[in-house]
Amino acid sequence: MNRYDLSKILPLSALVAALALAGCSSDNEEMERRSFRIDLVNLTANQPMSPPVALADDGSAWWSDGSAASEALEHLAESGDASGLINGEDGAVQAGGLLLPGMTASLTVATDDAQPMLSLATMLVNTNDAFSGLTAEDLSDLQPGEQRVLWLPARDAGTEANSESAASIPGPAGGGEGYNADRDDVTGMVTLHPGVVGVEAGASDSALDASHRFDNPVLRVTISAL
């Protein structure tokens, strides 16, 4: 029967084990976050946008094109309240202030390899439920130095007929409600927004005027990984 020395393979194992949780670390150490900045620029010219908003997670969309939005997405497009979107999300961030027209915001994410995916959101004040923004949008392969920049369009969330009327829009063209529960639009799902009519094309009972028309892209985002 062969004899072993045990005082040599516990020692050898031991170091082995060591070795492996070594790597481990230095694993986790590359997971622990990345940092990326994320510059918007508002392209409209009489739509001020409501605090963006930012979030890195796994990829749990925001919305998803042809579906019904949700009560969370309803609250951000109907009254620029974002927090139902971010409630207990300890990466997510928010500018300070409305995003004015021919204005920039900066943000800073941080993500990991379990976390990637951005998502980000504001509000058209001047409309019943217009929004912008991107969700689930993959950065694992956005390398230090690089940039990747998104050209944005308004979208509709579905919730709210688009009546344009001073009491149903919260923006300062308007100055009316926000989020109401009901939901009246013809649509009920998320699309692309089909712009505004205002008072001078016709639409007598509109809040809006020429100057509130938009074209997309609304919205350029420019991400930068540091």
Second form
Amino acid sequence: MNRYDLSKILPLSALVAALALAGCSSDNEEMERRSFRIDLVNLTANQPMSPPVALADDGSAWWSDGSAASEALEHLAESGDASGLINGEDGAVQAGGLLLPGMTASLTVATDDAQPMLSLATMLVNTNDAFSGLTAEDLSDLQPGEQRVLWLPARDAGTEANSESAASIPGPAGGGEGYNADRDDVTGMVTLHPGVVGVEAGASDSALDASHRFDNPVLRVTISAL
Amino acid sequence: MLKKNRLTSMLLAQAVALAVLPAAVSAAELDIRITNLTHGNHFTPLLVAAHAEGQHLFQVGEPASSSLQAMAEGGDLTGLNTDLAGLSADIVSNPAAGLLPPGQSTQFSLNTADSNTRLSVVAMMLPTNDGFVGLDAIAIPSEPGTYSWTLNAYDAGTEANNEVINGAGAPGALGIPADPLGKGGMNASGVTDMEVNDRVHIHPGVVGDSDPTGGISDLDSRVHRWLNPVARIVVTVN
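Could I see the form predicted together with the partner chain next, after the form predicted on its own?
Up next: the whole complex, starting with the chain shown before.
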């Protein structure tokens, strides 16, 4: 198996992971503190996913289809760096490492908000700017003991052209650059991802091969109310 | 921006509702939002129709009508509009006032008659030979609320997917009318001259290549491909 150079993919993740569940307290009876377990399965053939990050809060969206990505989302989608998305949020949790193809990661989020809205995100690291996740998913109706299963597609952040060049893909297939402030995509907005091409399909300068292709869904998320 | 649009649309919907209220009893007053989810494909003018059960603009596994063919190969809604008028359907034709670019949404209202309980949507996808985004006769919910569906890309089965951009949009004329994104190539030799499935089916996707001045395809494999779904429709039943 390839060795993954984490420094290219998640420069700040170690700091972020320490934030999990900080400040949890149950002695304020006016606050109803709710917890949710989130199990994530990477459904792709060969797209490692950057350490997934999740936050249940009052519902500010991390992206909107058809709108330009925030700089924080651009960092996540181009390099797997989620620190901007969860900047200053005590309730944010992040997996301790890459979510490899076929593997499962589990996160537990807790929130005091009366209407908990879940956002989570992860980068498909053998791409230019593909990510998956969900944003502002309303969990208020999910009662303890209940589960909700979501099959999620890959999105394109619209912040980097899908060149598939080794220099622009931070994952093991490329080993190249992650974040770059330039925005040179054909459509500068968040959309669903068109998929990757790969060298066998005629993109002779692509760093990707047939194993890196994917179809939707790419991520299964099971949310369990605790 | 989102909230503002919704508000505007609500006000418009109210204005329309007030205007038509004395005229007829409506089975449903719908606010509809359609989003192009693709990364590099435009939709030609959308056709959205509420019609009776048992009627269809297209059906998978069935040959396309000549009206559907004209829509799928060239974005021409004339035939389908005529067909639907004959069926007393409630239609919104071209709600986006032209092409709907990648990532963009269009929002509009549709009031339906009692008997028109099914909803269908079609629009050609550009650049393709005869690819279209479609929704086939879903039951319109009767309970007030907000409902969402995702739409797939279909192949009308009426034209070989040769992927040559040559301006051809009329039924029977082989080729792709245009790439509104401006990323198409030229002088491609053509991917194929055969359509192996002459019934409406899920589109196999486009191949494309990396050669803007030749190769097999005038499409760019890193720009014009897509994965399903290609659109989302959100229907609010008032």
